[in-house]
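Here we start with a single chain on its own, the form predicted on its own, put down as C-alpha cells.
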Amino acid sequence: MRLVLGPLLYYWPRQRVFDFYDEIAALPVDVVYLGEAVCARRHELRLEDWQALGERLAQAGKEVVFSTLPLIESESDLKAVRRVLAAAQEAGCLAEANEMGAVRMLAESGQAFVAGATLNVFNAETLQLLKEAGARRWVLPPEASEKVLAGILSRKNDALETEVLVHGRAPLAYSARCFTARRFRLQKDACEFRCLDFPEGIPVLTREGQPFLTLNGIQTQSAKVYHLERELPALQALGVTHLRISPAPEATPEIVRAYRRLLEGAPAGMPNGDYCNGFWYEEPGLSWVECAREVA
C-alpha cells in the first residue's frame, strides 16, 4: 500500500504554501497531489508556481499527481483545467480529473488520469466507464462504506489501482455559492479571499453548540476529521492500493509518519483529534464507532 497526501483544501498564503510542501518532501509520503482542487479564484499560486514544485518533490522520489478543479462555471475555469492537464502530460504525471469535463479531455488526448472522489463512484458500472476513459486509478468518495467499496471491488478491474481517504475532513459538497464570502456578506466575485483569514475552515456548529461542519469557500466538509486507523487491516484485504492523508495546517508530518509506521507494522503514535469513521461503517458521517466490526 503506498502513502497519498491529497491536494491541499485550503486557501493559504503563498509562502506557507512552498514550506509546507518543502516539509512534506522529507517526509515518507509516496504521491502527493498538487494543484487548486476547490475554487477558481484561489491565486496565490500560479500553475508555474505548482509544476516548480512538482519538480522538487519528484526530485525528491515523490509520484505527483496533478488535480483541477471541480466546478467548472466559465470558459477560464475551462482553460484552467485545459493548463493543468497539459502540464502534467509535459511532466509525465497523472492528472486527477475531479469532474467529467477533464475526463472527456483526457480521454480524447489518450492521457492516463485519477478519477477524483467527487466523480462519485458507488458501482462497478461508473468505474469500468472511467477505466474505459483512461482512468488507471480511483478514488473512494468517503460517504461510501466498506460494503460499498467491498462491492465495487468484487467486479472491477484488478488493473486499477484504489484509493480511500484515511485522514482528514471529508469533502461533502461544493456549491457555485461561496460561503465563506457570504458570511461576511460579500459576493462571490467580489470575495475579498476572506478564505485566507480560515487556514482550516470555518467551523459551523449546531444551536447546541457541537460541531457539524466545515465552511471551505465553496466546499462544504466534515466537521470532525474522518479517521480510518483501525481500518487498515479491512482496507489491505480489500486490495486497497493507495491510503490518502489530506494536508491540514497542524499535525500533518505527524500524521504521516504514524499511518508510515502502521504499514511498517509497528504502533502507530497517533495524535489525538476529535475523529468520525461513521461513513465506513454505514452510519451517520460524524460518527465514532467505538471498535472495527464485521459490516454485514
Contents of the next structure:
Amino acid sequence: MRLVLGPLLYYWPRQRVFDFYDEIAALPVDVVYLGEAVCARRHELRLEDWQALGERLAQAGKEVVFSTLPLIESESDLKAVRRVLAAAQEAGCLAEANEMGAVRMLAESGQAFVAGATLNVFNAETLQLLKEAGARRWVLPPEASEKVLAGILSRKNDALETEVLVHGRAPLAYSARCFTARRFRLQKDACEFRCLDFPEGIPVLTREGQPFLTLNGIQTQSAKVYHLERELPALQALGVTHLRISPAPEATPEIVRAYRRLLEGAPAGMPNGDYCNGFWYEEPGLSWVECAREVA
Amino acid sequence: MELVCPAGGLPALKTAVDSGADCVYTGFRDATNARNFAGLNFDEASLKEGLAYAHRYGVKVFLALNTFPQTHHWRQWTAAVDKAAELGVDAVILADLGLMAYARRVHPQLRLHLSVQGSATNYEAINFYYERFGIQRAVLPRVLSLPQVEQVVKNTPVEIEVFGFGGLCVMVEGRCALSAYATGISPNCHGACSPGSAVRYVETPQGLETRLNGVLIDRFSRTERAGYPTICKGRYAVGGETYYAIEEPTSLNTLELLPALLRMGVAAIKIEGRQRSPAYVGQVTRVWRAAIDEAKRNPEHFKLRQEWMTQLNKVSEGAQATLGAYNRPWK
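Moving on from the form predicted on its own, please list the structure of the form predicted together with the partner chain.
And the full complex, kicking off with our chain again.
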C-alpha cells in the first residue's frame, strides 16, 4: 500500500506552505496532493506556485496529484478549475475531481483522474461509471464503512486504485457560506482571510465544553481525528492501495513516519490523540471502537 | 413554470392537488429517499391511489429515490426504480450515478430528474448527467445566488428546478455528514438527518437541553422556544462566544424573487416539506399558486401581497424567513 499526503485543507501563509512541503519532500510518503481543495477565495499560493512545488516534489520522487475545489458555483470557479486541470495534464499528473463538473471536463479531454471523496461513491455501479469517465483512482467518502468499501470492491476492478483516509480530521460538510467569516461577523466576500489565523481551523465546543466540530471556512470538519491504525490489515485484505494522511500543522511528519513503520511491519509508536473511528464500523463517526472486530 | 409540492402521505398529496400544485413529489416508506421518517411516505397501494387521484386532475407525480444505495442494498434501490416505472410515476428524482445508469438502461422511457442530493451547482455538472443519462431536470442545491442560477439556466438544455419555500439546509445537499458523525445516520445513506431516535429533551436547572445521541446541541431558557436539535442549527461555544455557529434556525421564502426566476427561465419551483402536515402543504400551495399565476399574468407589475407573506410566515419553521442564498446578505 502506498502512503499519501492529502491536500492541505487549511489556509496557511505562503512561506509556511513552502516550508511544510520542503519537509514533506524528505518524508517517506509516496504521493502528495497539492492545490486548493476548500475555498475559491484562498490565494496565498498561485497556480504557478503549486506547479513549482509539484516539480520539486516530483524530483524528490513523489507522485504529485493536483486537487480541485469541492464546490464550483460561479463561472470564475469553473475557470479556476479548468486551469488546474490543464496544469495537471501539462505536468503529466493526475487531477483529483471533487465535483461532478470537474469530472465532465476531465472526461471530455480524456484526462485520467482521481475521483475524490465528495463524489459519493457508495456502490460498485457508480464506481464503474466513474472509471468509464476516466477515473484511475477513487477515494472512499469519509462516512462510508468497511462494509460499504467491501461491497464496492467485491466486484473486481483491478485497474482501479482505492484510497482511504486513515489519519486526519474527517471533512464532514461543505457550504456556500463561510463559518470562519461568520465567527467574526464578516461577509464572505470581505472575510479578511481570517482562516490565516487558524492553522488547524477553529474549534467548536458544545455548551458543556465537549470538542465537537472544527470550522475551516466553508468546510466543517470533525473535532476528533479519524484514525484507522489498527484497521490497516483489513484495508490491505480488501485491496486498498492508497492510505491518505491529511496535513496538520505540527504532527504530520511524525504521523507519516509512524504509518511508514506500520507498513514495514515495525511498531508504530503512534502519538496519542483525540481519535475516532466510528464511521469504519457503521457507528456514529465520533465514536471510538476499541477492538478491531470482525465485520461479516 | 411548474409548482412542485411535497407529499409525505396520501392526505398531503390530495391537499396539494386540490390546492393547485402542478406536480407533487413523494417517496417510498424506506431509506430509498431523503425523508425517511417514521409514519411518512407511501407504500405501493397508497402511491397507486395517489397517482390515480393526481392524474385525474392532470397533476404529475414524482418519486424521490435520492439516497445513495450501498452495494449490499443495491437490489432494494433498483426494485424501487422498477416499481416506480411500473406504477407510472411521471419522473424519478435520483442522486446516485449508478442508479441513474440503471434507470436509463432498464426503463428508457422513465423521466429522470437530478435530485438536490446530487450536489450539482454548475452547468458542467448538470450537463454531465444530461450527456450520460439524459436527465431532463435538475434541482439546484440551495446555495446558489440568483445570478448563479441564471448562469446555470443559460448554459444547459436541462430544465432547472429551484427551492422556493421551506426548511433551509445551510450545507450543500449531498455533501453533509454531520448527522452521520453524531448519530451514524445520514441523509446520504439512510435518508434521515438528526433522527428522532437519537433526540433527547432534558429539563435541567440551566434550561431545556436538546441532545443528539448525547451531544448537547442547544440549551433553551424558559422564554425561548426550543428547536429540534439539528446539528447545523445548534448553539456552540467558539472562541469563548456562544452563538449559532453555523446557521440560525430560519426558513426559505423566495416569493419576492418569483418574477426574476420566471424571467430567467427557471422551469419549476419546489416547496420543501414532505415531513410537514397536509395543512402546511395546502396553505403553502395555495399562496404559491396564486403568486405564480399572478407573476405569469403580469410579470412587469408583480407585487407581493401582504396576505401571502402573512400566511407563509404562519407556517415557517423558526421565527423568520429569508431569501437564503439567492440574495446573499452574508456574502
